[in-house]
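Below, in structure tokens: the form predicted alone, a single chain.
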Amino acid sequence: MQVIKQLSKMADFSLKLRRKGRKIGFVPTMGYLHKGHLSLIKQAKSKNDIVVVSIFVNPTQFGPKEDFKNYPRDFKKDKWLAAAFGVDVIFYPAVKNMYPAGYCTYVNVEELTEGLCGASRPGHFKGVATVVAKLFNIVQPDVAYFGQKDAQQAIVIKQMVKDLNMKVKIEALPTVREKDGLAMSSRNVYLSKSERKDALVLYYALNNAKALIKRGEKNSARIITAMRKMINAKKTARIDYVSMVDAGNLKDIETIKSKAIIVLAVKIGNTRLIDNMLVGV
């Protein structure tokens, strides 16, 4: 396995592989890399000629109260389990370099990101979408691998790569748990173990909303109202949205007719957590 740092040197390696036509199956992480990302390499690497995965904590996405200087890292172990896991390729670029003197181009994407994360992280989007726009053009994927736990995101990413017509495909893989339901992020390294037990609540008030549909509920107000009691009963919960929205534009739906996604944002304690689940009538 190679560790890559410079932009050139990334970009020239891919271009002779396809050169080749060898297909590149391509993982964009933040790094501390958990079981939710090895999912996407495992994918990437039984569909693929060849796996990149990038380690990069993207500063533009983050807002000035918000933990880009804490966000944690280990790129030891994620050496190590990129390693174990078939990576052939590390992309491990630095800030200055992915973010020169002068930098003044971003890629925003619009009404997508208005809502739901958009509206509570102003700015978070635009910087997603353009460090992920800088990372295609470097790396040259066939296809990239996104999971379903951040679905606006993974949407976003779906509407600027078919308006830029890029030629990469991009594909969103099922949310992976703790055996407890959790859904796996780098973030719940910061809960207490007694926020690590309040945080299932997320989980559950998914799955009661579930429920309820399947029990025949399709007035979404009332299933976001009996989850938002759910998550209140926990006094480290402190809701940031719970909401119910199309599978497509991601717009607000009253009643469920065909696929929405229940999307949700609550901090536990300090800690932001995001989850969702897709369903239908």
Given for the second form:
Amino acid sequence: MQVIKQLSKMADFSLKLRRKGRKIGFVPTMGYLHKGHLSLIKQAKSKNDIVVVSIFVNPTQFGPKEDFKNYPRDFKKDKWLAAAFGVDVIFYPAVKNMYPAGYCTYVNVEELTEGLCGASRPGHFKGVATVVAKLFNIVQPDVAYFGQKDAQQAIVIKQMVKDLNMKVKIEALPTVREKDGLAMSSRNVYLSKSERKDALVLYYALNNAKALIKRGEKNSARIITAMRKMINAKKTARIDYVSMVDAGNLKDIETIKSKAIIVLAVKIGNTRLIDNMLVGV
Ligand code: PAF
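Based on the form predicted alone presented above, generate the structure block for the form predicted in complex with pantoate.
Below is the whole assembly, all chains and molecules, this chain first.
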């Protein structure tokens, strides 16, 4: 496995392989790899000739009061895990090379980024879309893999690829969970022991919604009220949003039809967690 830090070296590497007709699978990450990332890597490995994983904690997607500085990092462990899972290249660029002095171009995906996480994290998706566009230009993958846990992110990226005529195929893979149901996230390390227990309420609330729907409830306001009640019962929990949206365009829906998704963001103590579940009937 190679670690490539230089942008031009990464681009040359990919270009050479593509000219030979090799298929490149790409998993963009911010490092601190967990089983969610590893499931993306496994899928990339099984469907492509070469797997590239980028590790880059992207400053432009963090707000000024967010956790860019404290975001967990462990390159040594990431390197070990990536090698163990058969990754061919880790692309590990420096911030100063991705955003050199004078940098001034950003990608803004409109509408889809206005609600949900976009509303509470202004500028977040502009940073995500920008860095992903840059990474696609450098790595030139055939297929890129994202987690369904970041449902809005996956939809935004798909839209960007479509709108900007990028050639990469986007695959969103199912959320990987801890044994007890908590969605895997690099930020789970921030949780104290008691917060870790309370954090399960996201998963329980989603499952409760699913059970209600199975019993015939179709009204999203009633489902959301039940979920909010459950979450608010935890002292450490502060709801950012709980919404039932169309899985294609993220617009609120009043009555469940097909392709519905329940999305939620909840702060447990100081840690903001997100999760979602497809519930279409
Ligand atoms: O999902 C993430 O880890 C990041 O948002 C991504 C896609 C790697 C862009 O920095």
